[in-house]
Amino acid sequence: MGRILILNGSPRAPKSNSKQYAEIFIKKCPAETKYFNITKTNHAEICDSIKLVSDLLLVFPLYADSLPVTLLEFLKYLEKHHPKNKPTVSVLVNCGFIEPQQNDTAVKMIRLFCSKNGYPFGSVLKIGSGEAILSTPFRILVCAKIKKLVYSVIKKRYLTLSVTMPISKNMFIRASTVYWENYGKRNGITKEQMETMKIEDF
């Protein structure tokens, strides 16, 4: 069994769903785990610590139908820094949309990546409505994909697999709506004032 090494890649990554996913990664893992939240200053140790791996797992929100700007950062310095073994990387990805697939194109940016650059490719987790999904009653449904997702690494048996809330588009846009009108309220801004572009001015 081998050592995996799980990245953060969120911008806001010690208070991020990306840690919680994570953290439930590791608590169902029994291999050999690490857990870097990437920062602008600590890339270097990271390549340190890839170079003892045989997997490595990028846990990441989606961010305008692609990659955050700390993970992309992070692999312009790994392009340039490769491990002499270079480890298989995993991908778990999550976005605020209901549907999974809207993850497909960064999960095809990281598959590039490790195209050009000579990493095997393993496994997938893409999670739709991941902004919410955790604080459902469908939280045990992420549960059950991120154990096979384990597994899949471990054994080296590479899956692709996906998973959201059980509801229609309609439930979920109102649900959304009303997170984020109570949201705003919390913040002192109405319905209205979100709904122009001119939102940073408040």
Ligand SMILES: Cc1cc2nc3c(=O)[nH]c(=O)nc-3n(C[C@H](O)[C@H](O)[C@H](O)COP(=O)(O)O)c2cc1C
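Keep in mind it's a predicted model, so treat the numbers as computed, not measured. Residue numbers count along the first chain shown, from 1. Rigid core (definition): largest C-alpha set, two forms, superposition within 1.5 Å. What changes on going to the form predicted in complex with the ligand:
With the core held fixed, the Cα of Arg12 is displaced between the two forms by less than 2 Å.
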Second form
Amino acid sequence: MGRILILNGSPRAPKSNSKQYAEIFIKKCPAETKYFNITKTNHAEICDSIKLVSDLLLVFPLYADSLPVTLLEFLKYLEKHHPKNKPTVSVLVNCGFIEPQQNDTAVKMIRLFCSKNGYPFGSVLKIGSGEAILSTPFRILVCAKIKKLVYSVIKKRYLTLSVTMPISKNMFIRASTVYWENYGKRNGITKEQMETMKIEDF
Amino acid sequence: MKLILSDKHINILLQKNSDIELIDLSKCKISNCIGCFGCWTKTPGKCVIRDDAVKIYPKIAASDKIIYVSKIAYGGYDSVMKAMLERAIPVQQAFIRLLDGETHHLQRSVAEKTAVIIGYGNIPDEEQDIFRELISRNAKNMNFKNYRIVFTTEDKLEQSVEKEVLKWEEY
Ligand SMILES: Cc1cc2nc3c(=O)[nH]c(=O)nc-3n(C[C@H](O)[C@H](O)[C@H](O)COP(=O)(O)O)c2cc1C
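What would you give as the form predicted in complex with the ligand, now that the form predicted on its own is on the page?
Everything in the complex follows now, all chains and molecules, and the chain you saw is the first one.
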């Protein structure tokens, strides 16, 4: 069994959903794992660790339909500092909207990075409703899919998987409205204030 | 309002009294979005990071004609433009609606846009396809009524931008 390096590309990595997804992966993984939050200053340190692994798992949120700048910057660095033995790259991406396929473009970008730079491409798990799903009973669906992802990576039988809340879109919209309303409430902000049409003071 | 948002300096002459504003993002201080959702849940419509981005996203919102000029990286916007687009989420609300059968955020006061996206660099076909797909997704989140994508090389960039601006000035 090889070693797996897990990189969290969320700009809020220490408090991110991606961190929780990565933790589930680590818990279920019988192989040795190493985990990093990508920061502006640790690209070189991460590249040192990449040399030592057979697999790389990129865990990140969808940002404006694509890769967060945090991850993009790291990939640009890696492109200039390739390890001799390139690991297989797998992806665990989550987005706020319910449709896991909204992550497809971001996955294609990682595939392109891999094919351009000679990294074998591995498995994918696309999570929809990823902002909130872990705090719902549907968490077990996510855990089951992450377990599948783990075994696809360690057995090198790579798969493309997806998971989301198994509810209708209208129900998702209602649930997400309550989720965000409560988020505002915790900051002392009402729904009406959150609905302001003003941007800055315009 | 008409806006040109560019990730590098471009030397083009704009007609006097034109209502076109050109912003060179490479000269602006725009730090990365930290994903705090403060712009939705703490100070709605305002980013908590008070750098140059807070002057730019209201202009993006107000523009009905807009040209984005960006280098392409892995089929997406390169970092300078991408950082700005991530910092522009205060123009949306946290709340979600259905749009073309998909879930998307409600917009605040954002003008419907005719957008031209000029992607520059040496961009192979496969990468162009990914960028096209990205823009078709962005169109839903960024309130594009219609859009056109232009691919060009860095040395022909100014000509490409000028051509698009001329089209604006003709109408
Ligand atoms: C700047 C920004 C842009 C985002 N863009 C999208 C998007 O285009 N589509 C989407 O479904 N979710 C989008 N989201 C939501 C995140 O993907 C979602 O909240 C995710 O769970 C965050 O994961 P993290 O905690 O690991 O960072 C965006 C969030 C932010 C802050």
